[in-house]
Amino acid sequence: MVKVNISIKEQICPFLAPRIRAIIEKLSPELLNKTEEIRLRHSRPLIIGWAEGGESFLGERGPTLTAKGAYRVLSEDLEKTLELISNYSLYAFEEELKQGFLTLPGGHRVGLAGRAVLEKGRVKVLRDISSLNFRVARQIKGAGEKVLGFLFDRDNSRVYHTLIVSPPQAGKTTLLRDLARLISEGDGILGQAGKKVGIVDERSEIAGCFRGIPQLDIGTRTDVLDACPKAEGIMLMLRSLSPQVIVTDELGRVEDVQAIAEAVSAGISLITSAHGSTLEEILRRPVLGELLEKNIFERLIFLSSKRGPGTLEMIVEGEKGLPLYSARYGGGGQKDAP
């Protein structure tokens, strides 16, 4: 018997408009278990995205091969869904709307699209919401176990500065989350005690906080700054929370560089991520290229979706550029995991 995905049945469906909720609740346990996204677009077909890639149109009788047989999302569906996810007080979520998403209990995220209202050239708030994307939060415990041995400096009892590189939806956040958990708990780090971990979760994806409380397991010794810009968050962590390891996601802004330099000079280990597929690609990006040229990162991890999200392609020693692990050679590299 297949276990129903409780997170969807109990944590997402209550926030969907009744007609759409009824369609989702009719899905089989097998389909619910592999659901990654539920997309509502005004006057267009209801679409469900699968964890292994691909998508299906959804009709009142279930998945359908063509858009013709799909349920068309109505304006009242969007309005009712927005009322439910905002507890009938959408104005109270203007700061979240500016960021383009809301977080639900369980750490699930609702991405929004609509008319952007600008103030001094920056998005002040989103109005006239026309699209909603419910993204299912999935925690895969053990995702970091394969790489953790490569990231730990046993001689100095520290974690190497690490950059995780992958295309979108290829497992970066899942790996970051599990590494934070493992390092915080002390699990799998060669008999060493757990370390104090600070997560700067700018997009509320790593810890999946709801009203500031992590909804996902990020470890016993972990503190989270939710919805906080990376540069400011790193400095706040340094000043007040004495982390030994800082975890954050998707570097890319110029102001991030100085904060990272401060953390590194303070002896804090850094684990972060960036969009990309190859070393050459990220070297061309100004912020990342600068950090790589300074040999900040001691380990580079490359992921893909070739054999499903989170496929480990390569682990590279930063300064020397030597492959420590390569899937191309059956997992072999310059050396095996410690």
Contents of the next structure:
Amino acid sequence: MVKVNISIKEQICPFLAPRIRAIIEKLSPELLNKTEEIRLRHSRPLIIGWAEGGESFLGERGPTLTAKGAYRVLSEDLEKTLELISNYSLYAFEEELKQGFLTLPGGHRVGLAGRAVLEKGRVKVLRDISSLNFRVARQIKGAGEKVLGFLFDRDNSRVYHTLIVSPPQAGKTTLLRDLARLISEGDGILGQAGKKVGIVDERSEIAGCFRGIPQLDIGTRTDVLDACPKAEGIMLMLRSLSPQVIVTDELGRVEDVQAIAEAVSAGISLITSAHGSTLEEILRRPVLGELLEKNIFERLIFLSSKRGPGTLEMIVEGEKGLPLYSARYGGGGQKDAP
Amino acid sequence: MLLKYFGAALIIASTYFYGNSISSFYRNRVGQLEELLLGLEMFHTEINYGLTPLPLAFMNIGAKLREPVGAIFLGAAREMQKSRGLSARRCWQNAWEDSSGALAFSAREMKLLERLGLAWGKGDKNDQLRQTALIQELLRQALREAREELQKNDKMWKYLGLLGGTTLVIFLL
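Can you swap the form predicted on its own for the form predicted in complex with its partner chain?
Every chain and every other molecule in the complex is listed next, the one we just looked at coming first.
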């Protein structure tokens, strides 16, 4: 696996208020390399989250053990940061403010929290922003290589309908992105030409689009519908882009089921993800439970963070429920990867 | 004798130009207020129809306006593009301070120019339009007053310059 290095100083720091920027820029390259999150909360200590888990308070002299020595984020810092991430144009990001996040060049995301303004019972916009969370987008190329062999039906030259299940921050999106890239590239990995992949990226997380342009490597034959609701996006893809594989994340709405049924009946392979830890847990969820009962998914992949994000726990054959791979048995299952 | 006539002409000409320069202040003030209002109208169009990012909107507006008002918009856009982490208010202030020598605004109008800095890039589209619309209204009122003052003072200062010079010459001769 290759972790694609990014420069926080060049890609994230220009969007931080000067005082916070100065604190982050003082961090050593080793610390910057393992930074996953930078959290700014009004009147509270500046916190940095690490890629391998855990977090530290940040003071003017670097990470501190207690909140006492940490830098307290001022409202001025939040205001300036908000101006910088929106390019002084909050009005141009209404849709993003409604969704609660903005994407920066490089695919990094800034999550927002504040006061929600409602219109007809739905969030119209977020105001009085009190928290900002910079989440560093790190692409791990090769994250999907270990599972790809289990997802490919060589006899029919197609990809199995696959559901990736994991708790939050356990590597679902990283795996989805890499699978899209590997399937799209094809040669050398699948032993044949790549396939046309369509990503419906409702939350701009898979491809990390900035102004519609993917910032992360998602493969040569991949098209992205950015910030598009899943059901609508899948139908759009079907009508206009003739994908062979559709990749999307976090299924959950009733209308998603119908769109998926359309895609599956059109012979398109589907790779998607869901929050959860066990099969029983996702079977109880209304939309996912329905899809699982219909035996739509031919492969289920379970991930965890036990040995760091992206730990492969189990791969299960959907219809029969047979484990194809299990970390509990030292990586073996009933049968090995083809 | 010839020298006397030459001196008299010189005095009259200099007092005339002095009066004219004061009256041109009133003319410039009206012109610059009109330009600023035009700039704000263009801004409303940029935001309403294109949701153009502020630095780009300022570049577009600045390129279409006459100096020195156009230079304020262009200067603010350049400040924003420098990525120094300055707020929109600070970028705007730096830009108008750079052009302040050429501005013919009254103290109250300068305050409005400063207040505009607080409005840029704040809130959603409606908020943004509301905030600039309020300042636009105050600028329209300032323009009405500036036009009245121009009407009152333009001819007066020109005549005052000419007559003042002539009176001085009569006394001296």
